[in-house]
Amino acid sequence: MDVSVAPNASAGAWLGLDNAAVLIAGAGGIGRGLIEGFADVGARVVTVDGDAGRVRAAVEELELERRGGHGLVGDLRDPDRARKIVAETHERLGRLDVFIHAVGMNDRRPILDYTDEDWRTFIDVNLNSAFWLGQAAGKIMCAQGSGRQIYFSSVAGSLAHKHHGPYAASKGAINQMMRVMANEWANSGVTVNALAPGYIETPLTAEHLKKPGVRPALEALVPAGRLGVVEDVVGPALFLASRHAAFVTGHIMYVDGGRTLI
């Protein structure tokens, strides 16, 4: 995507996202692609990440401030900081139309090799941050009578991959958390959905994919015959955030090239 050109106003208007107030948690990998995709249809995007370098790169390279957006740095494992970030975003943008949680970590090991601290870190990063941010965003959205929330799950949330114990547990929990949110907030005009990608080529998966034999073995599991790229999830996210998805809630959309079919 070329950030030197004007945002696609016609696409933004068609989606109902032109000038929308969007908070995206996660500025690397999938998060970075989402920031660019939403900014390119005219949304005002605030991004937050614990890595100051990733936030700075997104803000500067995608010219977020020129487009009405901003970048924030914060440890999302801290509930008070997470809630303050939502409040600051709301104050800065004047409303909150879309919240996307694209924060995640994985460390592939057998169940028996994880320590207590490993487990706590997975739950804090992948799940607790989603709850604290989503709850705070939900209060604002329910009060204003509209909003879209999207959580990044994974095919690992339903499939029992080896060496994915804490990661799979956190993604399965996100699936159920968002379904309860969807049920509770539907009559307030707020939709809550999840995107569940298969293997997507990002910094999170890069080292694993470099291991001998890993890439062809994973590609063989995908009917589409390839692994996903970040652009594959941006379109589905734009749809779920758009006015066209007003009657879609509590749904887990698999973006996996057919991986969960076999």
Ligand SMILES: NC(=O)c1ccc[n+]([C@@H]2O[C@H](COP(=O)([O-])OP(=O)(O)OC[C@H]3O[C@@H](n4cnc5c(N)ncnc54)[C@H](O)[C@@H]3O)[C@@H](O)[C@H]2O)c1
The other form holds:
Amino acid sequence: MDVSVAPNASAGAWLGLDNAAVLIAGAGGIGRGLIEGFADVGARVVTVDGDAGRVRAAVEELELERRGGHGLVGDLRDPDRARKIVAETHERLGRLDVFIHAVGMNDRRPILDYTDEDWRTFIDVNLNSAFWLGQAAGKIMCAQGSGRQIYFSSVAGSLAHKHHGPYAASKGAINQMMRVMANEWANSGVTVNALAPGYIETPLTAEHLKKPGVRPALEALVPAGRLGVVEDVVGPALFLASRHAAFVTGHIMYVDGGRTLI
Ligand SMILES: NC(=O)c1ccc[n+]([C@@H]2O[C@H](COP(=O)([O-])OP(=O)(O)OC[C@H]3O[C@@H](n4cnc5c(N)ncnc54)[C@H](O)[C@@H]3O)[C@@H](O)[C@H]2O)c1
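Output the structure of the form predicted in complex with this ligand; the preceding block shows the form predicted alone.
Next comes the full complex, this chain leading.
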């Protein structure tokens, strides 16, 4: 199946995402694909990232402002900045239907090599930013009586890969934070789910995949016989954000070609 075919406006109406107010944190490899996927089905997308160049590229290349969206730059390790971003997005779009957390970092080292500062940075970027943004978005969505939240977990949230200590810890914590949010907000019409990809080809994994022997070794672990591409996660995110997923909450959906089956 060709997963590169862009969805369109009639798909947006079918999904219930036409004109939806969407905040996507993270304009990296996966974030960029999500911004494009949601904008292509007619959603108004605000994106935020700490990298001004990535935000600018998304805004300009995808013509976000013409499509009712906007780009913001901010360091999401700062709780006040994160809360202001959610408030500004809400003010601009008039409501907040979907929040997606696709911010993250990884750095593969043995546990014994991480410093205190490294640990804190991982937890701030991968976990705390999700809490600051998700809590602020949750307040708006619960008051609104509807909303969808999607967090990027990873297969590392359940598997104990070597050299993934703080990354795996942050993703396991994302899973549990998501499940408690899902439980607490279910009777307010807000669903909360996680997408847990295996290796997806993005800037996050590019350097690691260039090392000798890494790519074939990783491909051999995937029953589907290949690594993922960004488009593999866009469809599942559109589904979880859509009107068809109103009764789906608290799930960790693996997008890994079967990696976690074996
Ligand atoms: N690519 C994969 O193989 C893969 C696999 C499983 C899970 N994930 C998860 O998916 C999400 C997106 O990953 P990606 O592949 O797009 O990574 P990426 O590195 O391409 O993008 C991550 C983005 O987060 C931004 N960011 C980092 N720290 C920030 C901060 N303090 N404030 C604001 N922005 C900040 C970066 O600028 C970058 O644009 C992450 O949570 C990642 O852990 C990715």
